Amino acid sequence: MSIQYFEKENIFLLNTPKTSYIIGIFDEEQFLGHLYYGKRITNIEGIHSLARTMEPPFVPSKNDRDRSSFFDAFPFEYSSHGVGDFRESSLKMRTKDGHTATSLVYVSHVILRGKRKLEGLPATFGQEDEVETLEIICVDPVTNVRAILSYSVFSDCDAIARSVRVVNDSNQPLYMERVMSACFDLEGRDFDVLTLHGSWARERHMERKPLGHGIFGVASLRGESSHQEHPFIGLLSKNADQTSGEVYGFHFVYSGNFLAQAQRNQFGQVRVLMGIHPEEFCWKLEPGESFQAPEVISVYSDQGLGGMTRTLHDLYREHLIRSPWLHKKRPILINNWEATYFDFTSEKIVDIAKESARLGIEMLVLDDGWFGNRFDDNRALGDWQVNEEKITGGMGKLSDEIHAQGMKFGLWFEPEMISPESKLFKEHPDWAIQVPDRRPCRARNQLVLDISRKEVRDHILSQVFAVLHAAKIEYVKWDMNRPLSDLGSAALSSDRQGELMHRYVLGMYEMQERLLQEFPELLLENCSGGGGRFDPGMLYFSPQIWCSDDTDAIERLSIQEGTALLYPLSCMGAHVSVCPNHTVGRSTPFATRGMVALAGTFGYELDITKLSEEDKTAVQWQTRTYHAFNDLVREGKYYRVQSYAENHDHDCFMVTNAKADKALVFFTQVLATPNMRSRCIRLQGLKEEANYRIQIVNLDKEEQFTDTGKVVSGGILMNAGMIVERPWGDFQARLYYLEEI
């Protein structure tokens, strides 16, 4: 059994293959306390001592005069508000009288096979023989609020999925002003904290710093998980690196406003909280109603960051992504955006398709500008009818012409947005999110549709479905190009305006679910101005997400490193674009751009008709390489070897197959250094006793491989290293293929 309850000891033991999570029930009032999270334990004798309830201030039944001291130090499994615990709280409910004190105590529990769905929310899943769930029911005896704390453990990976459902069992409305999805009270250690930060075009850069006393957190109030922060926080032992040391990772399966924070208190204890950001949030719960909070994934690794990474990759591939494309090779696509922007006709698109097909590209994606009066980004969002001035004869005709080239066809949408200059806005100005009598804040000259309203969702989807039914379209890119502001819904009462942000996210999830139900074989790629909504919640709907609008190969090294820390490579939308790069103006070799993009879903973002003959030939070599190795990239185990973000010189990572008899090593030299010898790079994930032939995969030659003539043992490659010759010039890439002989 993965979950056990020891009735005599009042202990819950949750085991994954290599980790344990232990919860206890204490004192006459049945306080729920966290005891342990870490390497797997089989004998729990003496575990109670970790709660320190046998030392001052003891428990309230023995020392009620110092109840506040107990509350301010006890390791609560789900922390209380306003009753003496002055650390950050998990739940805050306001009564009609304005009181907000809440204290939850244990009442009962149930252990079940499998895992319940979370209503309206993305979440991990598994069969009854793959996952087991503990539900602990807690109640606040004064307000009659009931909280069901849910814990799911998986038989095949060292992850725990947590969520909370809050029920109003009172006879009056209650206002929930704060609901965290998970609370972790950990024993105090000298942790570092790891987060991912960024901005548009430089998303998910890793940042590590010491966790001092006080509160450190990351958050988003933008209505999306955002470019700027990421719904992840990690606690690392000081010695933790990619291969060793202790790591706790916490990841939020949600695509809207979030708060993730770590608090080190006066005693050195560390509390981690993760959930919907309480700012701009207030949810009215009528008697008998419930609220389901999103899911948090936690991972413990004693094998460094690499152990955490591979656990998350396995979990998301097997228990979160549902797409029929999950284990399939994705078609190599070309997107016309950087080729044409808004200036195109169907004839130009067909020309791109013809040349692309000749060079081995398999799908053309028509980006922004095909609908309504959309000749620039100032108009027409919300008017999802084909503009036949550009698309002569309609989308069906264009689709047929592209398929006639042997290619698939994809289409870009931005369903959540509305332009003030559009037919839709003229007919339904109240469908835009805005505050009455206040000048709305525009971004890209567009407003946001209030998709918390069913009639808005129905109208937009009816247009999208009509376009998709009228043509053969195998792929949709779903974009969202601005954050939310001016929060006001014409459909919500004054005491429910605080529900808008979360209802918006639920509406977006429902729209994507309906899209996939209508077109179950569709390949959906999510996007938000690039990587502004790259989070686990979106993976539940789309197996890949556009990683960043910045396609520069060197910028992508850090972006893709931070992304791959948490997500499988198969999730990362990555394309080859022209140089000078449209975002940073940098010029890099075509082969380097190809190798960096091969680490993701792979495609092109350029006008292929304008490439030199040399580059067109290289496209054929790159597509050949994709087909040869994508199975390994998509399904393989990921190992981070070197970080350009840390060494400012070169970048290296690798993937191995399940048997570790094949591996790809991706190496990029950023800047050349004069008068230096070759580099020695220690690899990972190989078999110690096996011998490997080392070949270079050619992205700029007709011959697929260059045999280095080297056969080296796995033990040498991992413990001593692989010699990597220094290429001549900046921004040079090498792709090595290792195969056991």
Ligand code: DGJ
Contents of the next structure:
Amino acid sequence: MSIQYFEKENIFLLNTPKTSYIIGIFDEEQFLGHLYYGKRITNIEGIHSLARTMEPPFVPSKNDRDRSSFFDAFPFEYSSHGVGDFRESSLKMRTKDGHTATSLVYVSHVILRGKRKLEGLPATFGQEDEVETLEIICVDPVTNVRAILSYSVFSDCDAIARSVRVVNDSNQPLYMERVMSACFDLEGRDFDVLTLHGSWARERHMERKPLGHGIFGVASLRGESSHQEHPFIGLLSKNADQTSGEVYGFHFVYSGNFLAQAQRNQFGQVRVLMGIHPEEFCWKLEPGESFQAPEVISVYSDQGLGGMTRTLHDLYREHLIRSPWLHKKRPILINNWEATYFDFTSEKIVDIAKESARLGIEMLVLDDGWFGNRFDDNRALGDWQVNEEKITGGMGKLSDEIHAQGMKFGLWFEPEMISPESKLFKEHPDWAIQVPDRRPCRARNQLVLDISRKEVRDHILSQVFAVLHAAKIEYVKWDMNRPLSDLGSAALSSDRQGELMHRYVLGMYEMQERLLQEFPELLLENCSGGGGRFDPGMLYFSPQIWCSDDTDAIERLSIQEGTALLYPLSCMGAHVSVCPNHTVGRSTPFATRGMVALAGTFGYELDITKLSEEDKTAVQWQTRTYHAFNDLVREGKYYRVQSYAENHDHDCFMVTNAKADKALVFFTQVLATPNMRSRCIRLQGLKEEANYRIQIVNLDKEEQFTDTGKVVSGGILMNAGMIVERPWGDFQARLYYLEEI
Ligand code: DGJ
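Return the structure block for the form predicted together with this ligand; the form predicted on its own was the one displayed.
Every chain and every other molecule in the complex is listed next, the one we just looked at coming first.
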């Protein structure tokens, strides 16, 4: 890790172990230009030529006549608005006179050991010997806006964390209509663009296509990062695959509206922008006030997508997730949602707990429906008092009964919501986000609380804390089941209504921070109608996030592949549920459901009292496997080996430990094909010279391992392949354990 400033050359060189990022200062006006991002460079001789300032239109001091030609082609480090660069802008400030032109030039810089916190926002962190930060101070001399562009590089990860702070140094209020967190003007190569798209129950499916001229972008205007699109964009060289080729990945550490776009201009240059979506955003900055934009993570890999994936996994595990649970084995949980939905009593919950404990499950999570008159999903959000009709004797008693089984206890909340049919709404109708005189749009019959307001946050948290203090509760599932619409806050002035979406996200972060301060040992799992707010911002608060409401093992293959592209397996909430599956009606073997869930946080979401004796026994084999291998899954290096989304036949990925002397290979055959030979699958991440003994980990029989009798070298397994026998039947899973001998 190092950040160097070469004064004579006016160059900043930012190095991670294997990558370099180079910025230069140009011309008399001190334009900040982007020169290079890629494989590490140690000798920067001649780097200036990349800015092409020695060819027409030169620079404004030599050719002001064609200033616009310069502006429209120069690789800017942070693009201007309305002054001749017709590509997308990074910052747009409206003055009281209504002008929006904004253009920044370099003024000074500082280089710091460590990394500052971003006020009110989740962000990566590191010790002084792990991370170094460059802050470049720029100003717009006309509007007197100051922007501090911040770049942090890590000593153990090939990632750069960027953000921007904007300060109003003028004596007038300014309105910020657009603030991107990062702009990357990359040399124009023939890139493919990779994004994750989805829907409820179909989150984070990978999509790759050529990047043509014009703008391609993904976005959310839902007030959360969303099921539909993900705050990530990847640029891939045409030959990039899992193991080779060049990949740039950009990921937004934020949980609200976002814009992630790539623009290919007339000269083939590519500008990537990432930040809060400018639509529905306008932030008033009074003189002297500042605004902190959220963080963007960028990764460059010359070892294909796998290189990017493992960098992000390491970065998030070591420099983003703060929970004391991060490196711990999480209790195997059972959640009652798919078992009972709203129809339960404490007796039923205790019955589930008793049977679960007997089979090796370690925590019971009571989901939606335990409070107010919440007998269905039409009411009671906001009334966080225990419903004693269902929970006889109160939550303390139920918690004691669960603990008496030797289990931990967890509880569901949806703190950001309000039901129009609730006591809270009767008392405080103005606490719902809505536009005066307009009937607010309901979703799941609920409205969103205006948690941009402190009194609202205080009120909800005091209720949540009261429940959590009255009983022993080790885990909380924090859900959020609808997007934001009808944007109006009764507490904001007319010229600040455009701040609501971001203030909402800041309010939610503050609530989660306070929850964790009050209960530092709490295991928090975030959730949003499944995986609608699965993003790096939420990981700063919770070490795990519910991946999807779709618990079908086959649907989960693509959902978990897309999720693991960016996130460590340790944070993917994954449970075994019953068949036919409640979302797609598919029936899959119990062992397959177990293996797919074992690749995540692992748990159950079913009425265990109704399972067949055969499946109950299999629960014991699955929990045994979890204990044997969770360290490897949670902490290991992840390699995507085969993609069912691509080959439409089977799925395969693996994890190795740091020394690569142990590996687990997860293989799933989707549909069986007749009259075929066994498959030969090339593995990754092993040691070429080592010999590995290959065993099958049984999820469907008493005997824990079946020795295949094969010992194969890493070189053979990776270059030629591992023979995988064809299982009999559809939806069959195989878990292989490889150990160096
Ligand atoms: C959506 C979640 O994803 C489910 O797991 C469950 O908690 C329901 N909400 C409860 O309303």
